[in-house]
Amino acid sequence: MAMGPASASSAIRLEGIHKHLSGRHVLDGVGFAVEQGDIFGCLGPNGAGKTTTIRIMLGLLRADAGTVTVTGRDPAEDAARARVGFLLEADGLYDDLSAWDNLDYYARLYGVRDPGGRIAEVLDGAGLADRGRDKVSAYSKGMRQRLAIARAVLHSPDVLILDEPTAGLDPGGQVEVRRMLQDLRERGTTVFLSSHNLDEMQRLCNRIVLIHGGRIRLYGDLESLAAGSGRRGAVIETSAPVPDEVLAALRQEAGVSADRDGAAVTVSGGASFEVPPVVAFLVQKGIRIEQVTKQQDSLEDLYVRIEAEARAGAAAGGAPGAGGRR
C-alpha cells in the first residue's frame, strides 16, 4: 500500500508489510500510520493478522518484507522499546507479589527515576492506591487489567499498544479501562488498541484500520469513513403525523427515502444527503418540526458490510486488494 513519505508526526508507521507463518501468508502488504495523539483502533476477525501486526510493531517478530517504525525507530532497537508500553493477551503479572512489588520490579527494569513516587502516581491513576500492598492473586479481572495498564505506562512511554485490554471484563471494568485510556490520551500518549468490542472502539477511537485475511479493507478517520459510507439520514420528529401527500411529495421532489412512524419521519439518502433541505421542504409544507436527529452508519454497520464484501470476494476468487477504503 502506497503511503507516501514518512510523516514526522507518525508515532507508528507500517509500509508494505508481508509475513508468512507456518506456510500461511498472514500479512499481505499491510500499511498504515498512527499519528501522535491518536487512539487508533485495529479491527478484524480472529486470524485476520492483528496479533501478528502487533508483534511486529513491538519488535517481537520480523516482517519478511516492508518497513515498520515506532517513534521513528526500528521497533527492535532498545531506544524504541524504551518509549513504548504494551499489554498483550496475557497480563504478565506476578500473582504472589503485591501490586506495588510488581510495579517496582518493572520500574527497576526500565530504570525509572524516583520509582516510589512514580508507582504511587500510576496506582492512583488506576484507582488502586488503597490496594497497592495487596497480592495480585486477590485482584478481580478488572483490577488486574488496570494494574497491567499502569505497569505499561510506568516508564511514561510515548506509545501504548494494547491487545484486547477489556476482554472478559464486566461493564464496570470496561468503563474503568476506557476512562484510563481517555486520561492517557489527554496527557499526550498515543494509544494503539486492538479489540473485538465495536462499541468500545466507536467510543474511544478517532482513526481505525480493519484487517481481514491479512489485508487492509478499511482505513482512516472514523467520522469521515462513517459519513462517506453511502448511508446517511435523519429522524425528524414533528408536532403531528405528516400527511401522506406531503410524504409522497418529499420522496418525489427531494429524492429521498421517507417513512413515517407516528409523529416522526425517517429520511435517508446517499452520500450527498443533507438534512437542511429536507427540513426546509417540510416547513414550507406547514409541518412543525420538534426535533431532528442525524443518523449515519455505525462502526458495526461498516464492519459487517466490509466483512461481507471480503468474504464474497474470497469466495469468488478475487479478494479486494490491500489498499482497502480510505
Given for the second form:
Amino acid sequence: MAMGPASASSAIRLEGIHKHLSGRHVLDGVGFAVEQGDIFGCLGPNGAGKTTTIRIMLGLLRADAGTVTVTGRDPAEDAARARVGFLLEADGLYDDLSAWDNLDYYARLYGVRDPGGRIAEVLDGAGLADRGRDKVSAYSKGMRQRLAIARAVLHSPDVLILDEPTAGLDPGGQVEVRRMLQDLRERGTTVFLSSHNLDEMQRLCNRIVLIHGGRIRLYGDLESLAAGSGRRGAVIETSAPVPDEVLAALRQEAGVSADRDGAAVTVSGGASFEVPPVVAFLVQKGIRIEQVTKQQDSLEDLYVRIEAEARAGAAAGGAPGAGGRR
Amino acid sequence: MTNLWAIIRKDLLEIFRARGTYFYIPGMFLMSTFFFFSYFALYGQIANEKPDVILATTRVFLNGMGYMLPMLYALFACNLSSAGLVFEKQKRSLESLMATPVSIRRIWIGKSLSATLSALAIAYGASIVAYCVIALAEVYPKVHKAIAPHGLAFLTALVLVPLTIFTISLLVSYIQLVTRNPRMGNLVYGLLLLVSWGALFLASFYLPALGISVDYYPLIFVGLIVVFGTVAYLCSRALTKEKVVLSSKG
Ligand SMILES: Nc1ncnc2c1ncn2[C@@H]1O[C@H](COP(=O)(O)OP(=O)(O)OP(=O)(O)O)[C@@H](O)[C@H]1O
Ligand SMILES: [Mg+2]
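Same protein, the form predicted in complex with its partner chain this time rather than the form predicted alone?
Next comes the full complex, and the chain you just saw is listed first.
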C-alpha cells in the first residue's frame, strides 16, 4: 500500500517522473512499482497522463526528471525492450498485409525462434486461426484488437504494457480480450494496462494506480485500498424500527455512525469497522435481525471521490490539475 | 542487421501488395517512351550514315541514358515510397514499430533503403527495356554489332545513382519523420530534385563548353552524394523517437 521503495526485482518501476509537453506539466512526480506477476491497472480520466506514462515506459518519450526501469533496464535502450510486449492506443497493424504477415514482421523484428509455429500458436490463442491469411483491412475492431494482443505476446514477453486494450470493443469483444489477459496472468506474465473501465479493472487487476492531472492519487493493492479507504459498513434490516436510545448507545459504545431508515439501520465506520460486534450489540439489546448486507466502497466509489477531491484541490489552487501551467 | 532486413522486406511486401503499385509501374514505363522518341528523332538524322557513325552516336546516347534514366525514375519512385512513410506515421503503426527493440536510426535507414530499392527496381527495369529497344531491336539489325554503354555509365548507374537516391531518400524520410506536415517533406524533396537536376543540367551544358568530356559526369553524382550524405549524417545525430512521436497526430 505504501509508496515506499519497491523491490529491486520490480517488473516496472517509475520514480519521480516529470514530463512537460508543449509547456504543460503533464506528469508531476509519478512513481510506482509493478511487481512480477501483477495485473496492474492504471486508471485516470481523459488527459490524466496514462498514455504519456506508457510512452515513457516504452522509450518513446524521455522523462524530464526521474528514473524508469522495465525488467530492470532503462527502456530507452533499444535492447531493453526485447522482453517487453505492448499494445498502444492505435493498434499499429498494417491494413494491406494479412494477419500472418503482420505477425511475421514482428516475429522477425524480435528474432522469434520457429516463427511459423509461434505465429500459428498465437493466432489460435486469439481465435483467429482460420482468418490468418485475410488482409487486416477486412477485420472487425474486435478481431484487430485480438490480433494486436497476439502480436504483443508473440515473443513471449515477461512484461506486457497495454494502453486501453478494451477501448471501443463491444461487450463480447471485451470479454474476449479479458479472457486473453487472464490466460496470460495464469502463465505468469506481468501485465500493465490502462483503462477507463473501472468494473473491468476491479475484476482483472490485483493492484492499481490512479492518475489525475499528472499526479498519483491512489496506489496499491486493490483489496486493501477498498478496505482502507474509509467507508466500510453494513445495512442491518430489523423486524421493527430500532429505538432511539439503542441507536445512541450503538453510536457511543461501538464507535460507529448509525442511521435509521424505517426498519433498517445503516452503520458505517473506518478501516477497523467490523460487522459481528455491531450485530452482537443489537441482539443483546433484544433487537431481532432479519438480514445483514455488508457494504464496501467499489472502485467506482473510490474513483469518484478521489476525482472530486483532486478537482477541489485544483480549484483551491492546491495541486496543479490536468491543465496546470508551469 | 536482421531487423533492418525485416523492415525492408515488409516495406517491399507492402508495396507489392498495394493495388496502387500496379497502376504506377506501367505509368513509369510509359514515361520512358519519351527517351525512345528522342532517340528515334536522332536516329532519323543518322540512319543513312556509315555504321561507325551510327554506333558512335548511339553509344553517346546510351551513356547519357545510363546517367539520366535510372536517376529520373528512381527520383519519382523515391517520392512514392516516402509517401508510404507518411502513411505509416499517420496510421501510427510507426509508433508501434518504435516500441520494438529496433533503434530509430535503423528504422530510418531501413525505410530509406526500401524506398531506394523499390525505386531502383523500376529504374533498372525501364533502363533495360530502353536498352533492348535501342541497341538490340533498332541498331543491331543495321550494323550487326552489339553495342554497350561506356563503363563509367555502368558505374554511375549501378553505384553512384543508387547512392544518390539513397542519400536523397534519407533526407526526405528524415523530414517526414520529424515534421507534422507531410508537405514539408514534399517541399524538401522538390528542392533536392531541383538541386540534382540543376547540377546535372549545368554540367551537361558547361562541361562540354569547357572542353571536358561528358565522361566526367559521374563527378556530379559524387558531389551530390558527399553533400547530401553529410547533411544526412548531421540529421542522424538529431533524430530521436520523441521527435517522431510528438510530431505525429493523435
Ligand atoms: N504531443 C503532445 N503535445 C502536447 N501535449 C500533449 C501531447 N500529448 C499529450 N499531451 C497532453 O498531456 C496530457 C496527458 O495526455 P495523455 O495522452 O497521456 O492522457 P491519457 O491519460 O492517456 O488520456 P486518454 O484517456 O484520453 O487516453 C493531456 O493534457 C494532453 O493534452
Ligand atoms: Mg491515452
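Numbering follows the first chain given and starts at 1. What you are looking at is a predicted structure, and each value in this text was computed from that prediction instead of being measured. Note that the rigid core is defined as the largest set of C-alphas that superpose within 1.5 Å between two forms.
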Is the C-alpha displacement of Ser257 equal to or greater than 2 Å between the two forms once the rigid core has been superposed? yes
Could you check, with the core superposed, whether the Cα atom of Arg55 shifts 2 Å or more between the two forms? no
Would you say Ala33 moves its Cα by 2 Å or more between the two forms, aligning on the core? no
To one decimal place, what C-alpha displacement in Å is found for Gln284 between the two forms with the rigid core superposed? 6.1
